[in-house]
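Single chain ahead, by itself, as structure tokens, in the form predicted on its own.
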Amino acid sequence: MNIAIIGSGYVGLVTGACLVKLGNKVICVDNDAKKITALKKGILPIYEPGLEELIKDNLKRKRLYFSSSIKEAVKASEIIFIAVGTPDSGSGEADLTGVEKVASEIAVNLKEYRLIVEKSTVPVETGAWLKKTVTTYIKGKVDFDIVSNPEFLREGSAISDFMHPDRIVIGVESKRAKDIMVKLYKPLNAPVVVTNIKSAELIKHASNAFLATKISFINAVSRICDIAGADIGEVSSGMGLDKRIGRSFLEAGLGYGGSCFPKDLDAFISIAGKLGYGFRLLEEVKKVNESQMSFLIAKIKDALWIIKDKNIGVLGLSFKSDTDDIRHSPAIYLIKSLQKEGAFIKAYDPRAMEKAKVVLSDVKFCRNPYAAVSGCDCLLIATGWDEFKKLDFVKIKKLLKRPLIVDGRNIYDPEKMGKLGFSYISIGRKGA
């Protein structure tokens, strides 16, 4: 099928690149034309594991192009997401400008029957909304449908999410809409759940805000741990069992970050409070991620006693491992606080550095993870990457002015760091 994606960030190059992978041609639109430019050389503006050689396999063999021009892309394609941002208004509610402006747009430029898919998170009640707009703007009699296919890609697995999806979620008003979709997915041989529109919408909050208060309730069960003396590793491990649990997102931390949680929550609390209802679940869910980070800076002025002038290393930026994402990102609230109380900061991320100096001032930032600790006297673990895994911790030890790990991650195990002599503070988990 010939494919339109508008909005080339996270979602629509994904997006784009593997739905050329199942076979189709696909051009993505973006209003940025520096963006443009770059992505028709291969250069990204983000980091996802895989997506780069993806996107310049398929530019050689031109089954995916790049454009600034949605009226381009209405005339060439079939189907037309539109995968732009939705960001906080401000005050909880998604901001659908960038929706509305593309949606007035891609009605002015229709000439033939289209189908158009929001692929961007927004709350229910938009495809109404969307559907008013075109019809609004369109010139002359042409058909059209509207549909709702929300993501859910994870950032750092999105290639793999999308080729092995859990289920489709497709929101639709005709069966013409239906049919079309169904035979763009077909290759992907995964269930396909078919809905009205409206409910398709929730589907994709609900399950994100589901998934946050999973992550939140097992952070509360491991401040529990921290005073009881339990360790919340196992805890989680023996709920994970039960096959009505599950062990995905049962990792106690530093809580949930990134664009989508936050923001969507957000979303879902001012979208059911304008409906008249008022979801205190999920406000909790909200005020128990954010005390997350303040425990943990608790914890280290109870390791460190005075925070003022000491250096400390803080290995880990983005809001998770394999990626460069560092909106809503723990690490950077850890750093600005810890600056407030006037510590020093060295700090380290294999992808996400360049993106963290455009926030973060008075800091600095290192070649590897040992120049980070060198001379500090404290490691904080931040980011749970791979690398951080793997370090000599012999070699750490030495670098370090005082032997003294904080991890915000609960990466390492604490009988071990014991053993190699350090003083280990993790959360939820008998320290060394």
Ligand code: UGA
The other form holds:
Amino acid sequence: MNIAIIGSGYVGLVTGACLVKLGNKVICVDNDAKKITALKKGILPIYEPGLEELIKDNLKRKRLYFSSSIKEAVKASEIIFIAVGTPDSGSGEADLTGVEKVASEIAVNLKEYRLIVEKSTVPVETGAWLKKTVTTYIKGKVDFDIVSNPEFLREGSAISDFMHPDRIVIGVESKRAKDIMVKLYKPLNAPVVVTNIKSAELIKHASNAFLATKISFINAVSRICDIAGADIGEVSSGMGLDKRIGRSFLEAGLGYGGSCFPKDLDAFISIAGKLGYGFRLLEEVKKVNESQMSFLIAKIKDALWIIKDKNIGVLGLSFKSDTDDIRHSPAIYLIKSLQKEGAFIKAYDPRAMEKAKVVLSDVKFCRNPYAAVSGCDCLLIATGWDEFKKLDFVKIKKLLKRPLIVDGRNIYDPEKMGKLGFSYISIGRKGA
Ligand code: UGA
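With the form predicted on its own in hand, show me what the form predicted together with the named molecule looks like.
Then the entire complex follows, led off by the chain already shown.
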């Protein structure tokens, strides 16, 4: 099929590249002309494993195109995905300005039947607004359908998540729309859940909110483990083996960050409130998440006594491993908090340093993990990159001014760290 993706951000680029892989011809659009010029040369604004190769390859094969023109994309494509950003408006509510603008521009250019698919994460009832907007701006009598097709991919494993989804959710109002969407995703051979548009929209918000709740739940339990002397790793394994609970998203740590959970939780609380339901459970999930980071700062203070003038080496800046995304990254929050207390920060991240340089000041960015810990009073693990799991700890111990490791991601074995002579502090586990 011929497909247009409006919005060449994370979701748009991955969706576009993967739909090409499924045998379609895709045109990706963005209103950022610089971004489009770079993308045409195969230069990506983000790091996502495997994405650059996929895009470069399909640019060469002439199956993937980039453009700044919605008009051109609408003309060439039977399915038009809207994948523009829906940022926090400042009050917690999702800002749908981008979605509305794109919808009206699609409408103006509609000449024959098109499927308009809402891919961006949006609050329930957005589909109804999209329909109204398109109907208002459309010129003449042209048929169209609105579809809600939320995306569940994770940064860092986006291509594999897209190609092997647990389920595909399609919210539709007509059989015609359903048939086209089912045909599009047929090659994935995944379970397809067909619902009405509002349910599909809610599935997305409810899924992200549930996963965030799981993380806050296990983080809250980790606090009890700390006090009681239990081990959060053992507790979450013991819980996760129960199929009704499941093992994933039970890793205690610095709390969730990224461009999705914090924003989507706010937006879900906001739309629920507007509809007349005060989602207090999710308010508490947010509070637990926020307190997890201050809890780690308190642990660092406990170990160092005075933070002022201490050198702290931070490993990891992205909000999680395998991405260069620093949006709502716990690492950035921690660094800023420690700087406020007067600490000097040296940092290293395999991918996120360029982006971190834009939001951080007075940080010494280092070429490798060893340079970042050299001469420091404390090594702080803020992101669980694989690279950090394989460090030479004999060397690290020699380089540190004092052998203190504070691990916000629980990536090391406390016993091993103790044997190596470190004072080792992690989350919800006995220290060494
Ligand atoms: C999340 C969802 O997992 C995707 O399904 C969804 O499509 C996406 O949001 C979105 O709405 O676009 P993402 O934000 O890329 O994906 O990353 P996750 O792997 O979900 O991690 C989110 C945060 O939770 C990270 O800060 C991570 O470190 C943290 N986390 C995750 C934990 O603290 N513990 C865990 O057990 C799992």
